[in-house]
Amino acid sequence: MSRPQIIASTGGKGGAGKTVFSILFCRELARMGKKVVLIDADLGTPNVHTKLGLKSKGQKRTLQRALAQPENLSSSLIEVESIGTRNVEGGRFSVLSSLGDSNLRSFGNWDDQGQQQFYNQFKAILDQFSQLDSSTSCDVVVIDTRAGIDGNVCDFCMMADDRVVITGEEDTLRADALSLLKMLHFYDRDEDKHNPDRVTANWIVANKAEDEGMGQSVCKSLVSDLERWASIRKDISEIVTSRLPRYLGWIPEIEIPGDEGTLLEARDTIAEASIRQLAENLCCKNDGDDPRQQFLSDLTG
């Protein structure tokens, strides 16, 4: 099997509409007939099972088996079966979470030793992926980080070979998407000099847009930020130039139903058109006009 595109869906600061974007983006990947996995990296409060309706109590299908187990990662991997009524032959949604593991919660406090032993194990699954059976396979994975700017979340995006910033018009969203890339321009600098053929994307879906206008208003301001502050900072300024974000699209306010549990089957036209191309766009061209492959091309020039 080939290795699956690993994404990080991440955005800096909590209430950016993160985990909403990841599980309904899963969920559009799978409708297409992509075979993906989402990851809940929140290891504090991890919280895509409560918007699935997993229950926690008593699951043996969690993050903790398959770092113990990363061979038989299968048998970690959650599917979730209401994927919505345009599901075509092929597509798959599984998730791999920490659920209520009170082990990973303290996460923060470990020392540093255990922190690098657990980054370890999480790249022996992402690479596992790879070692999957036919019947297991997976063409995508979605890693949705914790809120914050933190090395915690930076390491999680440094595995990754697209990184979505989740932002908005708010300027406390757009500050805190600015922070995160500023210090993801910092582990690339130091990353790139050990591993100088590594090729990153960096992409800016701003949610809760009004319109296209708006969301590429977003990202345009970010990029114009980043910029200036590449100018000042001389000693980043070429990481940051050759990983200017570059705008994937725009999603609408989504009217999340009250219940728990029923995330799946949020209804909404308009978002689910928005959210399917950019699913498109990132995980499904192959022609001139898909934007990661230009994307790249211009990265390695």
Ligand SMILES: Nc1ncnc2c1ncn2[C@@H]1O[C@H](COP(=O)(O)OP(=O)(O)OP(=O)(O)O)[C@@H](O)[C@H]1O
The other form holds:
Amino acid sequence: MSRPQIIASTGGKGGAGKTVFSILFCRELARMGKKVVLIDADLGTPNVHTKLGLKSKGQKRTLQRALAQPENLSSSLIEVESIGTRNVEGGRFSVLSSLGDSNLRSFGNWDDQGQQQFYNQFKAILDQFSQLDSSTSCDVVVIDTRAGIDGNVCDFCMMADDRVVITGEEDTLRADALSLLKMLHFYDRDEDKHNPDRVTANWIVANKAEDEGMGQSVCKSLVSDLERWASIRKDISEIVTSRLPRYLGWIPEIEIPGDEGTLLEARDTIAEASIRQLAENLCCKNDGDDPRQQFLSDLTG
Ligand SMILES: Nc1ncnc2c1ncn2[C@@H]1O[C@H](COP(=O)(O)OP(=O)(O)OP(=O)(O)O)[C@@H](O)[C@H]1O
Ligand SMILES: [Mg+2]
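I've shown you the form predicted alone. Could you give me the structure of the form predicted in complex with this ligand?
Complete assembly follows, chain above in first position.
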């Protein structure tokens, strides 16, 4: 089996919309016929299952089980059934969540060795996605990160092929997204191996935007802030400017009925269309128009 595309949903600021994006993005991919797995990597406060209304009590299909038995990965995945009538044959949306797992909740307090062991096991899970047979295989893995601009968030980001930075019009959202983008240029858990010149495909999604125009202007402003910073940092300015994040799309403010477990019940055709568009752009194009291929060929010259 081929390796799935791995995408991190991130953004720095709490409440930016990372989890809403992750869920709706995965649903749209499944509706397009993709097999997609969403991993809730917000270990301290996981809430993908809450937003999906999944049963957590007594749940045996958990991230913890997958970490212990990566070879039995498919038995740790929970399939989300209510993805809607538009899903074409073959589409599947599954979740890997640390729900009901008190041990992982304290992950932030584990020592370096414990955290390193966790990341090694987590990478083994990602590798295992390439080994699944055709009935359980997977095209796209989305890692929903927690809020923060720190090593933990960057560690998950670094495991991904693409990072989608969820931001918005508010200054604080853009400021945190900017800090995260800067940190991604420097960070490596193993500092000896740090290579600032590696390929980093970063994408911007403007959440709660009024329209495409606002989405693009949020992205433009973030990119020019990053360029300004790069122009002062002479040591890395060339790398940063050759790897600027790109605009991926926008999401409108959605009317979400109720508090919990109802995200998939929200009916918003504009949101669904805009998320579908960005999902197609990131995961479905194989021709010369593919922004991802274009991005990578720009980098390699
Ligand atoms: N496009 C949107 N339209 C309407 N409400 C939204 C939208 N995006 C996010 N929200 C709401 O904003 C709140 C935060 O969203 P979400 O949980 O996705 O953010 P997050 O970035 O994952 O937060 P955290 O950092 O806590 O993980 C939720 O109440 C969610 O319903
Ligand atoms: Mg979240």
